[in-house]
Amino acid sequence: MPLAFQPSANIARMKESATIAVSAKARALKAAGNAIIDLGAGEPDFDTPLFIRNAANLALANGATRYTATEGIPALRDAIAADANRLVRDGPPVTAAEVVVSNGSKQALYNACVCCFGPGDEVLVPTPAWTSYYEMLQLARATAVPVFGDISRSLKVTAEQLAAAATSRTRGLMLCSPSNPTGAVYTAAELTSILTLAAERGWWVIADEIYLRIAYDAPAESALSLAPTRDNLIVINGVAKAYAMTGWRIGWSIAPIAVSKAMTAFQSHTTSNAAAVSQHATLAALTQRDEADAAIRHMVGEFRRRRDAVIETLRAFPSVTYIYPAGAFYLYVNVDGFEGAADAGGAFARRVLEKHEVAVVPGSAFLTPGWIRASYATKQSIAVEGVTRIARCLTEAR
């Protein structure tokens, strides 16, 4: 008789990634012949730039097919440090010893959570936030403490709110700017205030900067530029979003050396090194700066045109409330009260998929059930049509 599977206590409360689930459902519906507009995926629709792909081919031809050091090949860690030093304004330069290369920024985030937090620790999470933060902290056996932003500030939180939510058990906080899911971008003053509070309280700051280079109205600020000290700072980045390299699975952390050593040891027992050929491709992305900067400018320019187009579309629906997306490639729309459901975002996501053939992510994934997230990382005409259907579905119900 087959052994009945009972999830261990480690994962008993873990939830499936809502963003991945939405994309999987959209793909299944498309495969069944439905004309689904998928605005659920958080993935650039551009090909990886040719010079990066060529570098990968060359690396393969030269034998980049074996294990590397767990923390990454030395040349890549040097390049990551050099790239980070373009952002550092004060204090010592970032060194390769502070860098750990991982299998995507998601692994870097998880490494940081496991190595810095544990049972009894509380971690402040400005909310709404990317769904995996809450699950990673739970898997680290820490407690995520949501701190909800106000709509008048584009759902961003303040240092005062974080201080009010803190207890004697607070050990850190998660930051993401530009934000997934809202697209909001923290100003230099807002980030400085939060980073100063964390330094004064001795909290770890895990700054997820994967969307840093995707900002439209002004450059997004890095914690590396503003933090009063890097002694409590862990910066996470990677090539998935800005370089259109989601499938290459390369991310990294920049942290105090003792933390980086701990994360390297932890990673050595989970995945070991990131794929060798992907590391060499990333090395080209970071060192061939002229080509990379040109490719990023092109992609961000296209994202901005799409952002402007969907915002213009929504002007025809003045009753629709949303967060102005200054960065990333998401539109966060308020659907509170839809069908009178407690999970209004979930109810709306089902209705707009079934009746209007548009896939979106319900806000409950980000602990804000009165909202939905739509991605405009797709062709402009598709994004505009999808947002038009979302707005019609919402206004029809009001």
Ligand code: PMP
The other form holds:
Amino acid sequence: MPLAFQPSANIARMKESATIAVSAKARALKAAGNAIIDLGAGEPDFDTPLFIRNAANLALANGATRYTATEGIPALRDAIAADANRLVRDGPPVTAAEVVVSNGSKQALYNACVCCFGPGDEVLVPTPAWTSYYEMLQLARATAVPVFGDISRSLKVTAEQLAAAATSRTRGLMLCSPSNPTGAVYTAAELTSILTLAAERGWWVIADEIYLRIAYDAPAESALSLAPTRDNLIVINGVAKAYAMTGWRIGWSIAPIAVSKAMTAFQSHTTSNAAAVSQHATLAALTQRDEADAAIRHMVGEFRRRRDAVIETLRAFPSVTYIYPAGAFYLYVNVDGFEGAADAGGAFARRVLEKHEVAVVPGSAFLTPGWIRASYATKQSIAVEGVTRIARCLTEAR
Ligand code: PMP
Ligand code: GLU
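Taking the form predicted on its own as the starting point, write out the structure of the form predicted together with the named molecule.
Every chain and every other molecule in the complex is listed next, the one we just looked at coming first.
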């Protein structure tokens, strides 16, 4: 008789990633012949720039096939530090010793959560936030404390709101700007006041800057530029989004050396190093600056055109409320009250998929069930058609 699987206490409350589940469902429906418009996936639709793929081919030919140091090859850690130093304004430059290379920024975030937080610790999560923060904190046996942003501020939170949510058990906070799922971007003043509060209170700040280069109206600000100190700061970044390298699985953390050492030890037991060939590809991405900047300019320019087209489309539907998308590639649409459901976002996502063949992510994944997320990291005509169907589905119901 097969052994009945009883999920362990570690994962008893864990939920599958809703963002990944929506993409998987859309892919399966497409494979079955349905003409699905997939606005679920938070993934650039571009191929990795050719110069990066060429560097990977060369690295393979030269034998980049073995284990590397857990924390990454020295040249890549140097390149990441140099890249970060383009953002540091005051304070000591970032050194390679502060850098740990991981399997995607997802692993870097999980390393940070597990190493900095544990049982009894509360971690403030400006909400809505990317679904995996809540689950990673739970897997670290810490308590995620959602702090809800006001719609008048594009669902961003203020330092005052964070201070009001803090208790004697607060140990840190998660930051994400530009934001997944809203596309909102924190201003320098907003970030500075949050970073100052965290420094005063001795909270860890995990600043996820994976969308930093994808901002449309002004450059997005980095915690590396604004933090009064880096003693409590862990900055997460990676190549998945800006360099269209989701499948290569390279991300990193920049953290105080003691934290970096702990994260390296943790990673040495879970996955060891990120793939050697992917590290070499990333080295090219970060050191062949002119080519990289041109590729990013091209892709961000394309995302901007799509963003503008999507906003233009929504002008025809004045009753549809959404967060102004200043960065990343997401449109966060309010669907409160849809079909009278408590989980309005879930009801809407089901309806728009069944009746209009558009895949979106329900806001419940980001702890705001009255919303849905649509990704416009897809061809402009498809994004516009998808958003038109979303708006129609919503206005028909009102
Ligand atoms: N952070 C945020 C906010 C994200 O949207 C994603 C998307 N996957 C990640 C981290 C993880 O990215 P990756 O592991 O592919 O670097
Ligand atoms: N970050 C993307 C998203 O939010 C990719 C899927 C994931 O890793 O969550 O859709």
